[in-house]
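Single chain ahead, by itself, as structure tokens, in the form predicted on its own.
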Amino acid sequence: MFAAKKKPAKPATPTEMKAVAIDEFGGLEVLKSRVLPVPQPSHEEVLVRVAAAGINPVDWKTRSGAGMAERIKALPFVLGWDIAGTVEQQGRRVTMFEPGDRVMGMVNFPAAGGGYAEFVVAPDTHLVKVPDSLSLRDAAAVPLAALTAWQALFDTARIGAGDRVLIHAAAGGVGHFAVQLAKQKGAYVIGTASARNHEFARSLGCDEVYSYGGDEPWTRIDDVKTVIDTVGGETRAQSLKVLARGGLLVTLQTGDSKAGLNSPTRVKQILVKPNQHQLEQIAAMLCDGSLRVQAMAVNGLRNVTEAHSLSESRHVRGKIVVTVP
């Protein structure tokens, strides 16, 4: 009789881990690579190895001191929201995951993230599982952006089928996430986006494009149920003049002007949430096909100012994702 092969003893868990780090606030310079302790999970909570962390322009407005700037309690710390990857131990009240698991989640927000890292520690809460038709790539681009958009369209402004929605920057990371959802409800979906992204933005479900710009004819259209605002100052201010009446406009900008927001009856200012229903939600979508992601990669953390800079000239089509070999 021949003995039973044993399993190949999985490697320990090393105590040190690569991390992007910022030890004050200010441009792309204060990006700074570091070697820190890996994190252990409380008793609810997961330790993930990230195979990918997602880029949000909260991110690097953060880390110019506006965002969630006032919320980090202590500096230095490691910024990131957005992962995906596979769990590597869980607390021993945790029984959703299991080592080994693949999974996305925007985690711990909008306390310090630390998505930057080879290994970040979240709720179990904040994390869903991957479909195995998704690379974990992609799905660092999802968690964010998506809940975003959803929380916006439908806890918020409760789209329904046949509303006229405008949505603003289209073919970007939660633009893209709004055109598709709002269209599966059966809204007339308008966005504005550069020349270059117009195709791309008919192609998730635009039934009408524009440009950005004061005098575009965007300007002129009216009617408007929902406006999705993820531009604000005066694009804001200007899109309060398409509303119909009764109509509401929904602004994702923290930290820029208060152009347009002074008309609490028809302006709602929200900052997402973690919500893992909706994120299991949203990951069935994907799975399905009718929900999709456009995401670019940028490899290594040690190139996170890269992707900091691209994601701050705002002309990135969806996401950027920076992949943690």
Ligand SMILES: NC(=O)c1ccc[n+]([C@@H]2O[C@H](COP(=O)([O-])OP(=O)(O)OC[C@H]3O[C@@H](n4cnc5c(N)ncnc54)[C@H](OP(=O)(O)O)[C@@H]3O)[C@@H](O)[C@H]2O)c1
Contents of the next structure:
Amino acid sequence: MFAAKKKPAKPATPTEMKAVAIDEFGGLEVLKSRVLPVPQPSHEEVLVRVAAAGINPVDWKTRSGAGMAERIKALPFVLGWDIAGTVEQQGRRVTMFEPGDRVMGMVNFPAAGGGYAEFVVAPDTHLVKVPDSLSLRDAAAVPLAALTAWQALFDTARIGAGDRVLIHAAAGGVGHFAVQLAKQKGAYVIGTASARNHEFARSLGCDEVYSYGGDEPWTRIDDVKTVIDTVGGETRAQSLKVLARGGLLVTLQTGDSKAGLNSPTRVKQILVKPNQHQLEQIAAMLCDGSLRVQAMAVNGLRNVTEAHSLSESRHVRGKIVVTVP
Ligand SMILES: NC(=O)c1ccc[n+]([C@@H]2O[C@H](COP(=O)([O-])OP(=O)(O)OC[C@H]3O[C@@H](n4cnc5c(N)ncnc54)[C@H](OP(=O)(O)O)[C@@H]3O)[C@@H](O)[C@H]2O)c1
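Target state, the form predicted in complex with the ligand; input state, the form predicted on its own:
Every component of the complex follows; first up is the chain already shown.
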């Protein structure tokens, strides 16, 4: 008779964790390493052990007092909406996940995210399982940017096969997903990017790519059914001139110039929302290879300032993630 082999006991969840918090809005210097209590999940929430946190422009905009700052109820708080990691504990009413599951999500958006930490608590509806073929590092780069691209193209613009779609910043976080999703739908995709990213943009599916900053796009592009405006200002104003009759410009810029915002039939401004069903479809596409993510990693929460600084340069190809801790 052999005694049944005992499963190794799961190490107890610590009571404290490393995190990067901000006590006041401002420059890179306000990102401070802290030791904080590990948050407790409510009945509908999941405690995730974070492996990587994705960086988005909204992170540094909020850090500086713009972005979602007005929605943050209290300082200090922990930034970070995009995360991937493993389930540590789940609330009593959570049935979709169990400890050890690999998950990703855009968590708690637009309230304080909490992702720049070793642990984060999130509603179960903000999370999905990560396909085995995807690393947690790459998974952390997906949720906010891919959901934004999905919601802009499919929910708002309702693009279809053959539509001419102009995607600004085609090599960026949102853009690199938007190009692939639009192409999958059968659209004719026109992108803008700097010269060093033209080849990358074509590899994602752009049929035409133009450098921005000069007159070229505006003399060559016309009759566009949908514009995904990731830039705002002058780019939005010029884009309105190449929009076809009945076309729609979807802008992601919520805080800049008001160009075109008084024409609600031609311009719609959106703010991304968590959506589990859409994120599951995105995960399935990443699993079957019909969607890919381009991500570079900055190692360690202590280097989150470097990640913010890179993102603020506005020339990242794809996404940046920070590995945790
Ligand atoms: N409303 C929402 O829900 C929502 C959601 C997500 C993002 N956003 C906003 O949308 C914007 C884009 O987000 P993201 O994550 O894609 O940013 P990102 O990854 O930081 O964008 C970087 C890319 O922007 C390109 N770029 C910079 N200036 C440009 C210009 N004038 N014209 C065309 N491309 C330009 C760069 O291209 P090169 O390197 O080739 O020069 C780079 O590839 C941000 O302002 C973000 O806050 C809003």
